[in-house]
Amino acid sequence: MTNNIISFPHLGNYSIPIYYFLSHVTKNPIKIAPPITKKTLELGSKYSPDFVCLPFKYNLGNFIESLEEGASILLQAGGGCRYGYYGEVQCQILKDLGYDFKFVSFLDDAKLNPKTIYKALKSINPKLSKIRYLYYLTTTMFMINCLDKIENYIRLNIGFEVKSQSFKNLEKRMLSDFKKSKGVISILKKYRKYKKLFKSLPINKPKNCLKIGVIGELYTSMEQFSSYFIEENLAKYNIEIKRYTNLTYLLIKKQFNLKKLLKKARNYVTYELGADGLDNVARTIDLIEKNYDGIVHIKPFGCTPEIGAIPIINKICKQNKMPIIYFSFDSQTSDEGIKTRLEALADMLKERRKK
């Protein structure tokens, strides 16, 4: 299969540090799905059944222009909820579509490990060798997680940039720097030199600036086309952003959290709630007690997960005063709707703190 062209769905960013390790671990040209317009969501809710949610709509819209620019083998790794089990479905459409390709998922029992995605790739790459997996395995998880650390500065500092665009300029280069890593030193050396260089950017930030919190489903979360550009268009209002979710987090700490998370939720969780429900209950408690000024829910349209969670996360702000809006996504979503409420929320919080 040396000639046949491998994509996946866009995830925000990550589409470089897995183009990186894909790259080093197959045979195969690697092809990033063009990025994500209106037309990937229409063709994806056009082949889609109506009951499933954004992301599987983004996905197969991403799979479908990916198959029209050439590509033979689709990857797929969606897990955490009921997505873990859609690949079959989407697989399914595509081949009533008449494309000819390969499906590859990395899950099992909807859920990633090593070991399943290994064999996965061995399917594609019979050589692979697991020394040369493990290596550039850790070695992406290193990209990933110093990528994570210079989005999180952004996302606390954008909002208060001197000169407009000059956090998203920079922003670009370094994803265009990061591709072209060739190990963990050349990892290293491209981190220190951007954190460097986005921390020299001038800001303009009050001390006690607002501080809004974003919790919710964790596709939306971190595919910013999927929610509007919910924190792009928060910060323009001078606010602090601060999110949880990212591939870090999911990845390598999320598994560790559970006896923290239902210990912080204890009076409202006894059990796990699916995908991030808990997390986001747990996210609540931790943002009143570190006094945010209001809090961000956004999910895609009918996600169970976080449907469930609500009631307890509004009971919470409730209790506390907290002020919280809820985004349900789907794909009749007004992005003036969503500009307009924001704006709403950014006043709200600005009269409330002079009160």
Contents of the next structure:
Amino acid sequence: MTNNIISFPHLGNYSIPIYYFLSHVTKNPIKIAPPITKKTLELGSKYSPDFVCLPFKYNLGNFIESLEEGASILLQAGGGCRYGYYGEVQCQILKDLGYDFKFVSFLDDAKLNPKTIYKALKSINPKLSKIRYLYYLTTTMFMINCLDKIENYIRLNIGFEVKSQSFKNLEKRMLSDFKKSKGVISILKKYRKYKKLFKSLPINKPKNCLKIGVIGELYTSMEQFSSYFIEENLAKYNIEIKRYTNLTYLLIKKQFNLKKLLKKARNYVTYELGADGLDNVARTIDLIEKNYDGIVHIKPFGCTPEIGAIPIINKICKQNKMPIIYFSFDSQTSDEGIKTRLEALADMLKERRKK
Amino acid sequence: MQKCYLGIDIGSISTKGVIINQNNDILYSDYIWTEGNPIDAVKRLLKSLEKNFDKEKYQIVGVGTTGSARKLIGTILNASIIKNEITAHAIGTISKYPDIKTILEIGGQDSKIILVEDKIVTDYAMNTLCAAGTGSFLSSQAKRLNIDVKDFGNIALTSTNPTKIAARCTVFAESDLVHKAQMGYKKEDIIAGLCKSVALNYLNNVGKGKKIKSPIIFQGGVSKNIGVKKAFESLLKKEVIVDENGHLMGALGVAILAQNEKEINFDFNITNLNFTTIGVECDKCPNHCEIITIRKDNKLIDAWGNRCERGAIKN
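Moving on from the form predicted alone, kindly provide the form predicted in complex with its partner chain as a structure.
Time for the whole complex; same chain goes first.
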């Protein structure tokens, strides 16, 4: 069993902390799925039900590409919407395609928590001790938190870089460096080092630049390929980007946040909307309170929780005269159309500022 | 010598050009079919503009491009500004109608709505995924019914009892249209129904959730169809303006934008140069980016379409 290669679907840059985690809690070789390309999506779409949400197709494409490169243990998690069914359906599709593999779900009885993850990992590495597991779970969370903090800094400043690609190149270097982390101290050292390096990159940022909040579904928010690199493309117009969704938020902060969110959105929402629906309503209000210039709402085609949230968000924005545009991504979206709308948004916000 | 500015709007179906002076007055304008070849269309457009152009009196110091081929043509003409059609249309229209509140636009392949308040765009939307209810749909249905698309509007007006036609999707609309024709509905009723379905489809898609306030202006190629204009008026219960220069608003807007850019020296000679575009598929990863290269007299002047550095094509 220890020779079997483990693989898992991509989610933005988080393949690095997940790789780090798995390489310490199992004895198997770990394979990060090949980078997402158009081919990944084509493969995923080909074998997925047509009307399933977009992340399902990307995940399935990742699995197929990993299997083709020799992986034989596939990991999948789940969450509060259709994401909870991904694992079982994908496992069945891949089995029907004739692949031979072991499918390990972090979910148990539709729940995802440290206990269920431990149970799942035990099935791969029976000798895994609780202490070792907990230590690496914590350090991995720490690494995720460090990366999220740096990514936040990148989003705020990448639109103002003096030398083009300087942020992207340093980010690449940082990720490959983090991949080689050992323990907490080495992660902390790397975090401090790259924080300093990023802050030393020359930027040309005016004091009152345009600010846009990107809200919406979690996968399209975090996996930039699936949103046609919307943050990068927006930042190009000299805009500061704010995004709430990241793994630090989803895995840690979110569970303590429900009451706060309901309070913030109390004029509009009485109950949860499923997945991040309520969060996005509260974020809309937050962005308005913080005087942001505009909001971009993104979701994959067919995302039910966000479809429920959109009319509420639309109403809030109308009442407060907050400019907002919506994007719904699917496998057929053209990136020219997205760029046209983003440029129009940037123009519109600039004109509003002049008044 | 007076300074003037050239604005070109290269759409999927037609190419529009204007030359304006510093007061935003249109000095020359022209309107031709793109015929699937934007470079050739622009050359023809420039030739016809040049014919009337008074070179003794005027000098073009700014060039702007907009429309779906804006980048290609902008590169070739070395334009001072390349702008998306939403901004260009808004600026062009506001310059002519300062108190306009809503701009409805239906073109060959796209449709959009722009909401304006105090001369500033406050909201906009553009059709996604599908070209239902745009000009290309109307012209293909005109062919099916064997009438000239130019007569569409006037025939629609003769109908007193427009047929109901499914408006959600082009494919459904088409099969519904065939069905209604086979059932024996009169041609003018079907045509009037089609016009209504275009307006309804527009309001249910791009117009969804948008507050449409007067004054309303209707632009784009389809605005020349009086049947659709009437359909909008009856659905919105408001007056809809159609400007005779409505098709030029995008070109006008981008010409106005060119006024704020650095001055260049534009020469009509460009029509004599030979431009070729070649699409290359990058095979360095499975993304297979489609890279467009543009050559001027066989010398590479620009290339784009690559997602990463590896696909960059240089001289």
